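Just one chain follows, in the form predicted alone, and it is written as structure tokens.
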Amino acid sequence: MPELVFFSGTMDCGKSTLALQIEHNRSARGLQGMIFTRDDRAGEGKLSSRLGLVTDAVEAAEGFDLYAHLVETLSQGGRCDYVIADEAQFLAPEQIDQLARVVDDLELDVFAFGITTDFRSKLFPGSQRLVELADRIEVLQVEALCWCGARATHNARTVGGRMVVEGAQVVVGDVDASSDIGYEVLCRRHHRRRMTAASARAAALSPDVLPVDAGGVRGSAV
């Protein structure tokens, strides 16, 4: 049976690379897919990975109807055996509904790839809808690492190397961006503390200790 599969993970964990691998494997077997993307780092109408791989895609801009586009393609004699949707977190909930309709009505597999939460640890609307509708959710096993070496579970937005928690939900950037605004993957502990690699180096921190309530400390006579 066709499925809507959501491949999720933090930034820098290989989502787009896997999307390109699925496209390669299926096209090598004579299958033809439709690739959708939104706000890819390589520019409009592109699906790219940090390994340098890139392919053309259909830009699913705001208001774009993915289901209608596929129906029009098929009705004009085009072929589509499966669908890939990268950067799916940027899609609107109604566009995720359209992907589910592609599975149910057109009986095509849909592979969606995206980040689950934003830099504030809040669900992207598109990702939330995917969690609600997906037949299967796959958390990618290639672990991105925090600067401390722990498994990275959160995406942080940085400005000049310092983590910020306010601003627009969508600002296109990358983990190796050279511009002032960038992104960094962190473990939950350091995301909570707003401690990026740059701020950790600047502070030259000593080993962490548990906080102590001075008012609750009681001395004893020697």
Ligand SMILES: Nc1ncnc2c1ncn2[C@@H]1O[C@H](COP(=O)(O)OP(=O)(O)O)[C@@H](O)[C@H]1O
The other form holds:
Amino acid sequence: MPELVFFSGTMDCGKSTLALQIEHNRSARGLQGMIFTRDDRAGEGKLSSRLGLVTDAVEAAEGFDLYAHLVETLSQGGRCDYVIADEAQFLAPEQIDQLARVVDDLELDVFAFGITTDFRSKLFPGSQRLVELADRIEVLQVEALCWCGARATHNARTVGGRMVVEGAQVVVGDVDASSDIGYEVLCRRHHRRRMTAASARAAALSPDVLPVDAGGVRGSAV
Ligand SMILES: Nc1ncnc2c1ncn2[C@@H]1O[C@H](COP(=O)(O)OP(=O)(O)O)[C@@H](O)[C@H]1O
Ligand SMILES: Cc1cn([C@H]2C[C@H](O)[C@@H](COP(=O)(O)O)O2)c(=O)[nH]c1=O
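For comparison with the form predicted alone, please write out the form predicted in complex with this ligand.
And the full complex, kicking off with our chain again.
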């Protein structure tokens, strides 16, 4: 029975890597996939992983009909055995409905990958629709970690290392510290307290802060 599967997790937990692995394993067995993406960091029409792998993909921009694209491909004699959609949080709810229709009417497996919540811990509309429609939701098993060592469950947007809570929902970016506007994955506790690695470091160095005992950051009051 074909399925719509939503592989979800924070940024940097290996979603695109898994998408590329699924693609590799299936194409190695002679299957032909259709790969969609939207606003990948590597540029238009690319699906990229931080492990360095990248593949071409169809850019599912605003207004693009994923179901119609597949029907047209098939009606022109093209082949498609399964569908991958990366950065699915950026898709509009109606585009997620189109993916569900691909499963139900074209009887193809659809593997969608995306973050569930934005920097304010609010659902992206595309992710909300996936939660509503998916046959299965899989949370990635490789844990991204907060600076404190706990499992990271939330995405923070940072400006100069400080977490911000104002701004557009969509700003393409990365978790490396090289750009002024970036992202950092945090546990809920530190997301709620807006405590990034940089602000925790600054607080630890501040003379206003009482010394932390030998228990380290996990045992501290942050
Ligand atoms: N230099 C590295 N060596 C080993 N693993 C790495 C390296 N850089 C990144 N990774 C792995 O890649 C993961 C990010 O993969 P990616 O598919 O780009 O994530 P996502 O699509 O979820 O944002 C990291 O969580 C880490 O496990
Ligand atoms: C939290 C958050 C993220 N984004 C962007 C940043 C990246 O370009 C992608 C996530 O990609 P990844 O492969 O999962 O790392 O989403 C955004 O636009 N808005 C946000 O709130």
